[in-house]
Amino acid sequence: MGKNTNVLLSVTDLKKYFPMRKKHLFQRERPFLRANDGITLDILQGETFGLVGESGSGKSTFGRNILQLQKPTEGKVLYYGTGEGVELTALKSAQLRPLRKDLQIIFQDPYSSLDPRMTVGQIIEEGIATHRFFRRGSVEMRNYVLRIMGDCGLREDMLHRYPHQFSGGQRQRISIARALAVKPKFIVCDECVSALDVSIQAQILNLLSDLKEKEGLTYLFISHDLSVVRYLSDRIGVMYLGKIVEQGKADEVFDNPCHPYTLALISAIPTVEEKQGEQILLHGGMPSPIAPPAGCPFHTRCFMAQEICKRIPAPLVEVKSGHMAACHFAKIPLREKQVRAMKK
């Protein structure tokens, strides 16, 4: 993609690939688990970028590789962020240290994320102390983090509080003021709701917009839920066994699958209101992404494919102005692809 002045994050080709243990000792190669393989995409400053795919499609892994939490294995990251372009994948950790409180996480797990040890207040203050925004035990601080609790729901009685004595809901929102106090302005949000109730993913989720509006955030939000994702997201990228198979604006990508992939996670979308069409079953499962199929990578499982599909990956490509798909039939009209998936 061509640089654009709204561009916060740029990604070019970007992969990564975990060593596995060889299987005998007289294999020659060693086999690779291909997590992320060649992801190319761009985050506008200010939006909501929303990432779906079945689990073990690559998201976490992507989203970890963008806020080098992992080196990937080849690629860039580029941050513009500090006004020129800083491209992360190059820098040591001293380097990363100082752009660490303008890129922040959020887990999935509320569970496992917050150290047990330490109080509500201490939790949040770690970063802002860190990152030297106050002095560690000031009144500026203090303040600064109740103001901070006060955004993200949570009362002033909370503060001295352990994590186990919070609910799941609650302890997200702690993670979310964690991710919050030093100011961040991107923030990965890496299935931060899957692990809630539904009335609680709500909150959460309205919580989030409204942070987004009030502090002006741009978010990476990792969901394997589209009806989530659609609520929240501005675009859309869906992955598949570590390729981005279709991306573009939300509405647009949900209205106008163009890749077969997007229309079956589209079709089996719980709903109380009548479907186009029936709900499209997907034989078999992913396969594994440490011998992934020739050709495109969606083909032993998609209703579309030819022999063509088989022997030559799919390029991504712009069917439409800014919405892009991995498919040789990508133009084939919505209509016509639903007719083939109920006839298969």
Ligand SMILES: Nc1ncnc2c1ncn2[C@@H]1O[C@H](COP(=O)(O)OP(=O)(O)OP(=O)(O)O)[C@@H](O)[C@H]1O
Contents of the next structure:
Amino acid sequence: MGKNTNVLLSVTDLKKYFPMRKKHLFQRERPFLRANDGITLDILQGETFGLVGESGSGKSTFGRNILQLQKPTEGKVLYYGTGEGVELTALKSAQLRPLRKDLQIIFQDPYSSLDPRMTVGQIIEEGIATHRFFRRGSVEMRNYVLRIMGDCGLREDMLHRYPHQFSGGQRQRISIARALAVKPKFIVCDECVSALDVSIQAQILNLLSDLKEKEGLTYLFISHDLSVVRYLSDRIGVMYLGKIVEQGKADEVFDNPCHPYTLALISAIPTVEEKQGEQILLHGGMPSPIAPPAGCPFHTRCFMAQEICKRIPAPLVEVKSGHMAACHFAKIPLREKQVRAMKK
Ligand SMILES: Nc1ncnc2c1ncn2[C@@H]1O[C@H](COP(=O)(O)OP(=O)(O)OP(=O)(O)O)[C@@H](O)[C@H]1O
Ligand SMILES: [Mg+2]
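Now show the form predicted in complex with the named molecule, given that the preceding structure was the form predicted alone.
Complete assembly follows, chain above in first position.
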């Protein structure tokens, strides 16, 4: 596949199946949990791609797989950050090492992801020393660390303090500084503001968006909070049971959701004003990814489901340029979908 003008990462048919224990001794086949079940998407240079979906839909698995923190079961991840496309899944760990600094991740919980025995300075220095930008203990190193800290809103006097001496928001700034210090090209932000108070969330989101502009970064922004994703993302993908069910420009998807699942998620966002439409309640929980439903995986909870949905999976098709949805009825106008949802 040729490289599209400004693609940074091109993911093709990515699958991650976790082997599970057999339920009983005589069960013939070993069951698998399909955490990612055939994801194809491009992440463009300089964009924020938002990934949303309920808990357990496979968002974090996707993030970890593209960074090769976990080997995918199947599929390709082409990385174009070095010019020529490199197929990451084919690399051995020694070959991956020099690329590691390009591909960073910031986690939800800045408590467990920062080593409590290291000072802020040491935490930020670690990656820099590993990738040999500067020598530990040198003046250049110290100045560089202080500059990165300043960029992330951390004061100089925090250099020799330990993570437990900071608030959640400050700790998240330390995680961001650590990721940023190695001059990455791509950062997976996995629920990176979900554990913070709303006012602190806004500060961290602003910091992330300033840094993105300044450093020319590309983000995969994972969150189950749709308002946060809308605020930050250029494009979004909606995940359900390990698959992308809708994808497109953020405004497009929010203003004209084509998949009934996306419509339901959006209708559940709390708003300050009176709600125009009512909230769409989905019946039942998400089915198990060990035995996903036949046909369209969403049909068991869908207010639009017909016979065909139980038998035939709906492929991801383009509804409008760049806006795709995996629903047999994607093209039915939004208003009519809302009416059907209310009738159920
Ligand atoms: N190492 C693992 N072994 C077995 N199953 C796993 C493993 N990691 C994830 N899973 C399963 O894969 C599915 C997807 O998990 P994942 O963490 O990617 O979801 P998520 O969308 O990030 O959810 P959340 O919003 O709760 O973070 C879940 O059913 C989860 O239990
Ligand atoms: Mg997750």
